[in-house]
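Read the single chain below, which is given as structure tokens and is the form predicted on its own.
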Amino acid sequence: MSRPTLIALKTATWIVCLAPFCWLVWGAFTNNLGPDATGAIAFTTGRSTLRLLAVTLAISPIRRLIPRLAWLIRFRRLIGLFAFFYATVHVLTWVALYNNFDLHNMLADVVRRRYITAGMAAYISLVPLALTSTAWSIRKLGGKSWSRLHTLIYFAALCGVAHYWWQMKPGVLTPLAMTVVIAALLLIRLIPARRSSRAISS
């Protein structure tokens, strides 16, 4: 891939990646976010973290399905610091407009509300990600060691969808469509593994 198609390319990323975001600030500056402009930033920044952490999964599995696109590697670190970006904004809005930095019913919250301990167990599985997300932690980590501690998105995207549907009322299947994604992105992946494990058996 030519220097100019990467540059071109990785400008669309930004683009693209920060468009809900660019719409949220539009939004609250010109007092447009609706009624509960609170819950349309939460709703839009979660649903943001988790198409982008879909979006991450994705990339391996399709470069194994069709390899001339493995240049796609290239965007993922960028596209997983992103979908941190969404879920550090997404815990703010809930830190600092749902609870008033009130640390009690923090607290509490995470207690008592399912919904509320998941989201905070996929929020903290990230956190790691982030901080390791340069070439230099590769390096110091070692290679076999990263990828273990990579594998913490599984556990956050899972985390993220239930914290998706634990908020919802019963009957509302809004969450359905990503579940599924998830879920056919965290399968897929099974895969490799079953076909190995049959040879080794034969």
Contents of the next structure:
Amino acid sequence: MSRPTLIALKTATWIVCLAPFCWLVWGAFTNNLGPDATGAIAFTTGRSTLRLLAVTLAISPIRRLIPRLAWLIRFRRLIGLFAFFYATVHVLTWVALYNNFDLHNMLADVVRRRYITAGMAAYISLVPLALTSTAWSIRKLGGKSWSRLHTLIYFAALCGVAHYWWQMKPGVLTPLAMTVVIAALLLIRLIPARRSSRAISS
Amino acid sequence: MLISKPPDLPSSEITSRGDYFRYLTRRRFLKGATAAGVAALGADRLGRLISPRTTVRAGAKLQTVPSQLTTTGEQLTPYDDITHYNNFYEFGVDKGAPAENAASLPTRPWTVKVEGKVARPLTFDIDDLLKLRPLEDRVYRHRCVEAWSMVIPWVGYSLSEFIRKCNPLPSAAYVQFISYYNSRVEQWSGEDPGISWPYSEGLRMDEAMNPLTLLTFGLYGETLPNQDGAPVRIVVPWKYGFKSAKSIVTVRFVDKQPPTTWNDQAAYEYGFYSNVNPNVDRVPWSQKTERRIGLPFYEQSRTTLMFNGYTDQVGSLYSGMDLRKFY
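Given the form predicted on its own above, produce the structure of the same protein in the form predicted together with its partner chain.
In what comes next, the whole complex appears, and the chain from above leads the way.
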């Protein structure tokens, strides 16, 4: 890929990834986030996190299926870090707007409410992934253990989906589409690599 | 949405919406007016162009009188938010669904049946109910068990005034309120498959007779929009919102605690009393704080008050009761 193309695509990725955040900032400024602004912030950042996690998870399977698109790997870290960015804003919403920084309240929340437990587990498992996202970390850890560490993203995605369902009212099926996508992206990894690569080469 | 104006209200008696500014202090009015002016000229308008929140005025104006029992010192939640952020599961479980779907609710003709432990069963026509007592403007805080709240200028009169007309027998210890239900009109009512309709709520007789409990016909000086429980509902401001039954068709006086919809769903979450109580946690939501609807995100959070701030008026109803047990 030529350098100008790469720069153009990276710029586009930044724009797309930042769009929900810009929408929130704009909405907050113009008092246009709907009746429950806090709820809108929580929902938008949570949904963006899961969407970007799904895109991050999609890159490896796509490369396996379509070797021509192998260059997509150059975008995975950026998108993964954006997922972490939205997860962080999401958690800060909970800390500041829902709990007024009340540590006691937050701990009680984590223990008592399974959707908070799952959400917190997802976020905590994303932290080491963000911290070891640099090329230096990969060298330092060695590719193998770095890869093993980064399988935590599967756990994060599962917890994220559970968190999404558990905070919904019964009867609301909004999380269904995201659940199907993430389940497919995780299940596709169970197909042994050799068989699929032979299928491609034949 | 079409609601015919009660025919016997001459237009000269109609209260103008502007009268609501009476409830604001002069300073807040000026502050609010300045802010509104700036907002109208500036970004707010642009924002609404992109995602307009339409103001559909459903209501006919009601003639009202002031009330001693009104809550002062709170900024009113905007009409658009009160009418577009609703829990009314018969019309869908999403907050925005009732505003979209409730137009089909047939609010005229409408009668309210009174039955059970009464001297004799009665049926009231809605237009007679509207004239039974002078309609009062009552601003109340409204606290949902989902940890959000509003400040709403309701229109109605104390339920006790209505109950006196019903001549309940001494054996009437509770009052049950049953909401309108028609599965063809409310085709969204299956979205939460656990609920068996019609919606039912109830109060102990002394709670129902407390002057704060409002038989409610309107908000912001106009008849209730359908999604807010037209044409008549109750409002019990010291209890979580689900206790305030909407679109009431039957009032039944009973000698035992009646079955109530959310209590039937999950008794450990939704007690029969369900008084607003920051000290009694629920599994889905902490009740210590709440989000005030319609404010910028950084101004929404507030500390939840015992009995939603109405302890002086209703605290004595529960003296000697363990409110952790009777939650």
